[in-house]
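First comes one chain, alone, set out as structure tokens in the form predicted on its own.
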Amino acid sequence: MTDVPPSPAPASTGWVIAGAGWVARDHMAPALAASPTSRVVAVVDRDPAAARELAARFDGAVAGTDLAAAFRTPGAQVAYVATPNHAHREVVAAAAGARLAVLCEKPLAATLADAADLVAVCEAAGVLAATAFDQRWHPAHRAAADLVAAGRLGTVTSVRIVYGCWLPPDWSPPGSTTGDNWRVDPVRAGGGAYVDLAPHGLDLVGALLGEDVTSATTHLQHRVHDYAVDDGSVLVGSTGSGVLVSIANSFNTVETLPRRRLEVVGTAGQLVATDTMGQTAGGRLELLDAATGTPAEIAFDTGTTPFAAQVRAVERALAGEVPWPFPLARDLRLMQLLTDALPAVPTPRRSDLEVSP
């Protein structure tokens, strides 16, 4: 009897995590740890304790505060950038300068100018560079895109997205004791609910339809939380072919209430996804038949998180298995659209509207 040689282990991609905050710690790190094709070689953060704590989850990963040193770690191939928005440009430039591929959290930067510089640096370096729009990779959203592409909805007429959460001024990420809510800091974040959440919806429309929103207008809200940035927004726009789009986002929706819903409406049917907008796996996807109104549940992979699917997509593109479908220049155009859609006159803050007795 001839022994059968064991199958070779899958090739492993070396990742550097830049920024050891909540999203990296609770969502990206588990995706990397569970992937048979990934290994974390380094974690870098301005807080050495945070870097050490996250690096300790991965065998052989080094921790530090020096970007250049982290990006020179042997085996490093991809930098996952999860710092506050205002620091993205510096970190991405250092990664691209070290010839690493880049996966940068959204938005690309706190300002449009920084985002444009970031894109230019990556293009000049010739590295694979992507925005971490994890929602484009959620298995439910990939299934929805396939149904749209197959013509199951007929002529698509509208896309409606609701994506909200509760983010009071003193909010801290789970497991954090710092109380530093940088997401409502206008300098570090660049905005509030609109800047944090609307980019996901705008990107997702393009991923679902195969065409992007080309014109839009936005209303901002300062209704519940008294901080310097908006706590709610609604963007209304259309694609080049005339699909109408509405994207409602909030930092002021109590989390016991329904707050995550996606609808794609067509002449032959309507897709409804609930609890798929977010970082976790699962949710529900239904297709309603236009002739009968009868809903049918659409099966999809409910065990894979959008972060895990995103990791695999980046690694496949880096290996040359498939081309990366979302150029960074396209993501910059969407950021420009988001900026241009803002009202010319700032919306008053809640405290500005209150009258003392």
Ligand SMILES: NC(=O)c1ccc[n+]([C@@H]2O[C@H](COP(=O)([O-])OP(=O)(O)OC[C@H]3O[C@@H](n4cnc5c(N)ncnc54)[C@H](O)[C@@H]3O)[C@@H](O)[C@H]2O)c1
Given for the second form:
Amino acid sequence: MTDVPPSPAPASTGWVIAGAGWVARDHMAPALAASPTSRVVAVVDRDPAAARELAARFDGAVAGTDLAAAFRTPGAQVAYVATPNHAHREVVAAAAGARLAVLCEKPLAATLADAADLVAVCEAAGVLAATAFDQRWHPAHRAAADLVAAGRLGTVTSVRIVYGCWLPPDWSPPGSTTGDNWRVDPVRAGGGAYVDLAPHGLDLVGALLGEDVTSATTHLQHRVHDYAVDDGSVLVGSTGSGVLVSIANSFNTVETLPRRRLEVVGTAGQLVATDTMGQTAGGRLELLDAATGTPAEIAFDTGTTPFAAQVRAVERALAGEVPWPFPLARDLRLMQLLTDALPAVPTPRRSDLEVSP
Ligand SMILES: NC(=O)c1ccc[n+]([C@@H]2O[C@H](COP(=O)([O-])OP(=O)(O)OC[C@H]3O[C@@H](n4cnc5c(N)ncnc54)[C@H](O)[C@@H]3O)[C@@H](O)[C@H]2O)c1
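For comparison with the form predicted on its own, produce the structure of the form predicted together with the ligand.
Below is the whole assembly, all chains and molecules, this chain first.
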């Protein structure tokens, strides 16, 4: 009997996690830990305990507070940047300076100027750089994009997105003990529900249709929570070919109510996705036939999270298997559009208004 040679270990990509908070801990780390082609080599956070605790989940990963040292860790190839928005530029610059590929959380930065700097730095370094719009990789959304591309909806007329949550002034992420709600700080977040959630929807429209929104207007709301940033927003716009788009976002939707819904309407049918927008696997996708109005469930991979699919997509692009389909310059154009769509006159805070019940 001849010995069977051991199968070669799959080639692995070396990741550095920068910012060991909620999204890294609860969503990206599980995706990396489950991926046979990924290896976390370092975790860096300005809080040493946070870095240590997350690094302890990965064999051989080093923990630290020094960005430059972390990005020089032997084997490091990609930096996943998950600090609060205002710190993205500095962290991405350090990663690109060390010639690492970059996967930076959304929004690109707290200000448009910082985002433009961040994109310029990545372009100058010549590294693969991407926004971590995980929802573009959700298997339900990929299935929806395939149906649109195959013409199953006929002429697409509109996309309607509802994506909200409940985020009171004293909110902190699950598992967090800092009590620091930077999401309602205009300087560190750059805005409220609109800045936090609308970028996902705007990116998703492009990923679903293969064309982006090119003109838009936004209304902001300070309706329920009395903080300095908006707690609700609605953007209405149009793609270059005339698909009408509405994207409603909120920090003021009670979470027992429906708050994650996506519809793509066409002359031959309508797609309805519920509970697919977010960080988790699953949800539901239906295609309603325009001739009969009858819904049919569309099957998709309900076991893969959008974060797991995103890790795979980045690694394939890094390995040269496929080109990266969403250049950072395009994501910057979408951020410019979001900024330009804002009302010229600031929306008053709740405490300055007579709010009806
Ligand atoms: N894609 C998604 O679905 C999704 C979900 C949640 C958050 N996010 C984005 O991820 C980012 C992080 O959000 P979060 O909820 O995890 O925040 P968080 O507050 O839970 O964690 C942020 C971490 O960054 C660390 N940090 C702060 N400044 C730093 C710096 N200069 N250098 C190194 N570390 C620093 C903090 O100590 C903290 O551990 C934000 O940009 C947010 O918009 C994306």
